[in-house]
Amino acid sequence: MSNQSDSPKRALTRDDVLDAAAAMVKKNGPRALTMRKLAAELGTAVTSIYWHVGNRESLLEALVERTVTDLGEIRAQGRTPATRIVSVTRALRAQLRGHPHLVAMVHERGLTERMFQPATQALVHEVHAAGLRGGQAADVVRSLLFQVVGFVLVERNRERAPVQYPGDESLWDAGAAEHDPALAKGLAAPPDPERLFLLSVRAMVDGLLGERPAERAH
């Protein structure tokens, strides 16, 4: 009786190649992706990789197209316009944070606006639901997109930056904080990006929509 090892090996597919390539890029960045390393990861010949996806540039293009597609639709959550808009910005931030190298590849190939289209469309819908129209609505949508992208860039830069000397804990004392010990303590502590993101976006949304904080669902 034949055992499991005697069963035929499943044929490699294009999706298998793209899955493995995306995993390599996500872990080590696009420069680490070579056809030889990819073939080794998949346990196949380099010629098989070329047969499924073409050359390396074609592979990168396929990864970009897949990333744009996979990010896909963003669904707003919440019962008020403000909470639904905030939920869209949180979803977009999570997408950008979850695929930094792939998102960078999308940007380098001039597809950033297309990648942002689902989030932009969701914001347009919610801003309309909040009663805004025309140029005012466009300004709100773009302001929120700029806030999300800028925040993520700051997060990434802080994560990749070398250890700072002196650090915040050394720079901030009661004197530097104009004799506000609580402020000094807060600035000396490590930042909480999630809390700061919500604080900044909620303040923006409340101001842009003209809503009172009490109208926001917690």
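Mind giving me the form predicted in complex with the DNA, seeing as the form predicted on its own was just shown?
Only one chain is given; partner chains and other molecules are left out.
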């Protein structure tokens, strides 16, 4: 708990507050950001913070806003439409993982559209290049966005709760795994998120792009 600067006194600015708040969130998550501790960190009275940012909720909102703005563009890589689309989802996932607490905060505040604008634009472009148009293209873009965000949410929660219940093979030995020891082992081991992400995104992209309306009967 040290002050932001060693110089004897300086006017407290709104950006000072945001910076300190960002540091606290980055270190221990949004839950650990309390107005009082933030004030202590900044060496001011709690009430000064209220003057600069209104209240805790607006503070978090401003924080999210600032982070989203700093996220930067997403560029597709690869030659085929499928690879380019997959590369965009990977870039988006990397962005999200770079700001571990951002996804949940953004979601709780309904800024999703805004946050995913760069990724959406990139996806729209690639999906268009893949030959899709109109409502179908929109569906594909939406499916992919949901997929990536959902995956990251699940992934993050998994990391935070490291030891899963029941944890080992006990559940799958008893015939549940259809007498397939390799399957049982595969389900018992912790998943490799990198691999799983690629696998499922590729499957979805293949499924979405390969779709010919006439072929489908189920």
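Rigid core (definition): largest C-alpha set, two forms, superposition within 1.5 Å. Note that the coordinates shown come from a computational prediction; the quantities given were computed from them, not determined experimentally. Residue numbers count along the first chain shown, from 1.
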For the two-part rigid-body motion between these two forms, are Ser48 and Gly150 assigned to a common part?
no
Rotation angle of the smaller rigid part relative to the larger between these two forms, in degrees:
28
Cα displacement of Ala40 between these two forms, core-superposed (Å):
9.3
Where the rigid core has been superposed, how far does the Cα of Leu111 end up moving between these two forms, given in Å?
3.0
